[in-house]
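Shown here is one chain on its own, the form predicted on its own, set out as C-alpha cells.
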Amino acid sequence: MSNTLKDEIVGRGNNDGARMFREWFEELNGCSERGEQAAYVFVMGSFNEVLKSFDFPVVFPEINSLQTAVRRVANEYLEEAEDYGYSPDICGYVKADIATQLRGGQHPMGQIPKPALTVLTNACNTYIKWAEAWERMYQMPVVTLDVPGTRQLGGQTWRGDRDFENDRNYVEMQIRELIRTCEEVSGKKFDIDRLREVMGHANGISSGWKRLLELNANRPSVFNALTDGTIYLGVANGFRGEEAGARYFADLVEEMEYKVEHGIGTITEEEYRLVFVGVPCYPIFRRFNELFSEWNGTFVHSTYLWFASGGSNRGFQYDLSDPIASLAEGTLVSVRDAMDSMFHHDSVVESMLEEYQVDGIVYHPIKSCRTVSTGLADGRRALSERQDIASLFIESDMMDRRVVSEAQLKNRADAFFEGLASRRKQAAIQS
C-alpha cells in the first residue's frame, strides 16, 4: 500500500467536510452582509430540492444551535433566551436560535441571514411552534407540509398500495403549493429542469449515504457514527441538491471502500462495537466520545444517522422523468422512516444487531428533546426482552452544559464496559 495514496485518501472526508461546512457558513454570512434573505428549514424534510431550484440560501437552525454547543458558547445563548421569557424546560435548539435572532443573527460561525420564508414538516412537533416564533418576529410566509407517518408497526405501505398512493398524492399537492409560494417570495418562475438538476445531485447524496452506512458493517468499522457521522450529516443536509455535495459523497464512499480493502479502522484496536440511540452530547462532544473510545469502543451505527439525515439512509432515488411526483414519493418514504427511527427505535436497533455485530447499545435521553427521548426506557426494556444484548442508559443534554455531569457519565460508562468484559469472559468459558 502506497503511504502517499493512504495519506491522500484516509481522513479526506473529515477534512473536506469541515472545509465545506466553513464555506457554507461563510456564504450565509455573505448573504446577511448583502441584506439577502434565506429559507429556514429543518433536517427532517428540508425540501432543499425545491428551495435550491429557486436559488434560496438555506439555513438549518438545528445545525446553527448545535454549533454553539460544540464551540462551548451555548449557555450564553440559552440564558439570553431564558431571560427573554423562554422556559428552561423547552428544546435547547429553539432557545439558542431565539437568542441568535435576538442578536440580529450573530453566531460563532458568522452572521445568519433573516428568513424570507420557512418550510417545515410535522416530523417533530417542536418544528411547528419554532416556526411560529419566526413568523411573529419576521411576518414572513410559513409552509407546513403534513407528511403521513406509519399507521401501525409492521403495517408499512409502498408504491402500488391504495393508501400509499393517496398519501403520495396528498404530499404532492402540498409540494405544488410550496412551489407557488416560492414563486411569490422569490419573484422567479418555477423551472422544472432546474428542479431535475438539483434532484439528480440529491440522488448522489442519498446513494452515497446508504452505501456509507453499509460499509460500516465491516470489521473493523471505517468511521465513528457519533463523531465522523456528525460531519457527514452536516454535508448531507447543507449541500443536499448541490453538485459539491454529490461529489463529496462519491469521494467519501471511495475513501471508506479503500479503508475496508486495507483493513483500516476508525480506532487502532476495535474491541467493542456499539450502537448509539438518541442525540449526541454536544457540550462535551469530544470528551463524551472518549468515554467509549478509551475502552476501545466505537459507534458503528446510530438512530441519529437515520432521523437527522431526514431518512436519507434509505437511499431513495428520484425518478427525474416525473420530478414532482417522485419528490412527493421520496418525501413520504424518507420522512416517515425518519419518524419511525425515533418512535420505533427498538425495532430499528434490533435490525442492526446482527449485521453490524453489535456488542452493546448506548441510550442517551436528553433534557432538551422530548420527541427523541420519550419512550427510550420503554424501548430499551422491550428490546432486552427479545435480545440478549448489553445496554447503557445515560442522561445529559445536547445543548445545556448545566445538566451535563462528566464524572457521572464516566462512572456509568466504565461500569458498562466492565460488564461487557465480564459477559465476554462468561461466553468464552461456556464455549
Second form
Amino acid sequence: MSNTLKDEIVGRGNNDGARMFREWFEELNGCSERGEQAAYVFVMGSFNEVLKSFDFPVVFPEINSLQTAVRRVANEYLEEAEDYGYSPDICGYVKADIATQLRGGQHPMGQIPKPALTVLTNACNTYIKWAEAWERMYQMPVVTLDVPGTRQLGGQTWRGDRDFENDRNYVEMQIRELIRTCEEVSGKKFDIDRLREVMGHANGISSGWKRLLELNANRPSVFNALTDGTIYLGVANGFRGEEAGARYFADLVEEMEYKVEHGIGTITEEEYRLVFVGVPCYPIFRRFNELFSEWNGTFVHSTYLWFASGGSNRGFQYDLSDPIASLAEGTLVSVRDAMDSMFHHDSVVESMLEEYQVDGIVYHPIKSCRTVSTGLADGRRALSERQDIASLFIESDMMDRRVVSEAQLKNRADAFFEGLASRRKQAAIQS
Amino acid sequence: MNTPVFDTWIDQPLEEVLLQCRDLTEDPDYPTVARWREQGGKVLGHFQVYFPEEIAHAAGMLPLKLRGSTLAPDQSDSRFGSYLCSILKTSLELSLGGKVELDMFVSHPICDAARNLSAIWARNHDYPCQILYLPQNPNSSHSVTYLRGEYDRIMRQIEEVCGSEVSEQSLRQSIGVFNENRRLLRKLYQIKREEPWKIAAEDAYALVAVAGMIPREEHNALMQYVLPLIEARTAKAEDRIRVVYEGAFCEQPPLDLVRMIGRATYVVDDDFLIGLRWLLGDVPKGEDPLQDLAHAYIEDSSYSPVQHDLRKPKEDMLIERVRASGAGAVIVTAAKMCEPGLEEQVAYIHALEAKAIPYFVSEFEERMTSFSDLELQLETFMENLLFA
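So the form predicted on its own is up there; where is the form predicted in complex with its partner chain?
Starting with the chain above, the whole complex follows.
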C-alpha cells in the first residue's frame, strides 16, 4: 500500500468534516453580523431540500446545543434558561438554545442568526414546544410538517396502499404550503429546477450515508459509530442538499472502502463489537467512549445514526422527474424510519446483531430525551427474551453534567466487559 | 349490552349519587369495565388526551379512558426508564396487574414519553396496539381530509377486532349520543362558572371522570338525573376566590388534591380530563360522519399543551378561559416530569404576569398522598388575594 495514498485518504472524513463544520458556523456568524436571518430546522426532517432551494442559511439548534455540552459550557446555558422559568426536568437542548436566544445568539462557535422562519416535523414532540417558544420570541412563521409514523410494529404501509397514500398526500400538501411560506418569507419565486438540483445532492448524501453504515459491518470496523459517526452525522444534516455535502460523502465512502480493502480499522484494537442505543453523552463525549475503548470495545453501529440522520439510513433516492411528490414520499418513508428506530429499537437492533457481528449492546437512556429513552428498558427486556446478547443499561444525560456520574458509568462499563470476557470464556469451553 | 354497568345511583339522593361517582372514580378495579366484559362486551382502551370515542361506540365497544391510577407500578416500573411521569407507568400497571382487560389499545403521539407507549404496550400484550396520528399541523388545508382517512383507518382496525362493520347510520347514532353527553357536560361547567357553590370541585370532577368508564348512554342518564338536583341546591355563595385550574390535560391530580383546592377556592373552570370535553359543540350528523368528526376536531375543539395550532396560542387560550369564567386567579400546575406541561408553564406565567392576573404555580403527581404543605401555600396565596 502506498503510504502517501494512505495518508491522503485515511482520516480525511474526520478532518474535512471538522473543517466544514467550522466553515458552516463562520458563515452563520457572518449572516448574524450582516443582520441576515436563517431558517431554524431540526435533524429529523429538516426540509433542507426546500429551504436550500430558496438559499436559506439553515440553523440546527440541536447541533448548537450539543456543541455547548461538548465544549463544556452547557451548564451556564442550562442555568440561565432555568432562571428564566424552565424546569430542570425538561430537554437540555431546548434550555441551552433558549439561553442562546436570550443572549442574542451568542454561542461558543459564533453568533447564531435570528430565525426568519422555523420548519419542524412531529418526529419529536419537543420540536413542537421548542418552536412555540421561538414563535413567542420572534413572531415569525412556524411551519409544522406533520409526518405520520408507523401505527403498529410491522404495520408500515407502502406506495399504493390507501393508508400510505393518505399519509403521503397529507405530507405533499404540507410541502406545497411550506413552499408558499418560503416564497413569502424570502421574496423569491419557487424554482422547481433548483429544487431538483438540491434534491440530487440530497440523493448523493443519502446513498453515501447508507453505504457508509453498510461498510462498518466489516471486521475490523472502519469507523467508530459513536465518535466518528457523530462528525459524519453533523455533515449529513448540515450540508444536506449541498454539492459540498454530496462530495464529502463520496469521498468518505471512498475512504472507508479503502480502509476495508486494506484491513484498516479504528484506533481501537477491536475485541468487542458494540451497538449503541440512545443519544451520546456529550458532556463527557470523549471520556464516555474511552470507558469502552479502554477494554478494546468499539461501537460498530448505533440507533443514533439512524434516527438522528432523519432516516437517511434507508438511502431513499428521490425521483427528480416528480420532485415534490417524491420529496413527500421520501420524507414519509425516511422520517417514519427514524421514529421506528426510536420506538421499535428492539427490532432495529436485532436486525444489526448478525450482520455486524455484535458482542454487546449499550443502552444509554438520558434524562433530557424522553423520545429516545422512554422505551429502552422495555425494549431491552423484550430483546433479551428473543436473543442471547449481553447488554449494559446506563443512564446519564446528553447535556446536563449534573446528572452524569462518570465514576458510576465506569463501574458499570467495567462490570459489563468483565461479563463479556466471562461469556467468551464460557463459550470457548463449551465449543 | 342490556344490563347497565353502573345503576346503583338510580333514584338515590344527590349526595349518595355523588359519593358513588367519587368512589367509582377512585376504584382501581374498574368494576364497570369488568361488568361490561362479563356480558361479552369488548373494550377499547385509549390513552390521554383525545380519542373519537364515537367510532368505538358505534362498533359496540366500550371506549375506556386510560387516565392513570393511584396504584403502585409494581409490574410496569421495570418497563420504563427514570425521569418519566407517573401516568404512563400506572396506566400500563392497570393492564399488567389485571385490573382492566382490553381488546385493543390506542395511544396518540401527544408527547415524547407517551408516543413510546404503544410500542411498549404491544411488547407486553397480544391484542392490537395502535397509534392514532391526530394532526399536529391542523393549520394545513389538508388536515381534515387527512384526519378523515386516519379515522377510517382506525375504524377498520376496530371492525377487525369486533368482527363486524360499522355502518354510517350507527356512527350517526353514536354521534347523537355523544352530542347529548357534550351538552350535559357543558351544562355542568355552566353551573361551575355561574353558581360554583352548588357543586364541589371534586364532585364535578368525578361526574366527568365516570363518563370515561361507562357506556355514554348510561352517563347521559346519570347526568340528566343529577343536573336538576344540583341546580336545585340552596347552598349560598361564600367569600372565596374564583380560580381556573390549568395543567391536568393528561395526568390527573388525585381526587384529594382537587378536594383540597375546592375547599380553599371556587374552581370555575379547568382542564381536568379535557379530552372528554374536547369537542366544543354538537357534531353534525351529515352525509359523512367521519368527515364530521374530523372537522370538529380541527375546527371546533378545546386546547391543550399537546396540540399545536397556530390559531390557538395556549397562553391566549388560558387568558380567554380566565375571562370567560370570571376567574380572579389561576392555579398553574404540571404533573411531575411532564415535559409539555412544564414547558407551557413558562408561557402561562409570562402571559399571566403581563395581564397582572394572580397565579399559583405547583407540580403534582397522581399518586401523591400528602397535601398539607401545598394546602398551606395555597391558603396563604388566597389570603393574600382576599386581604390585599
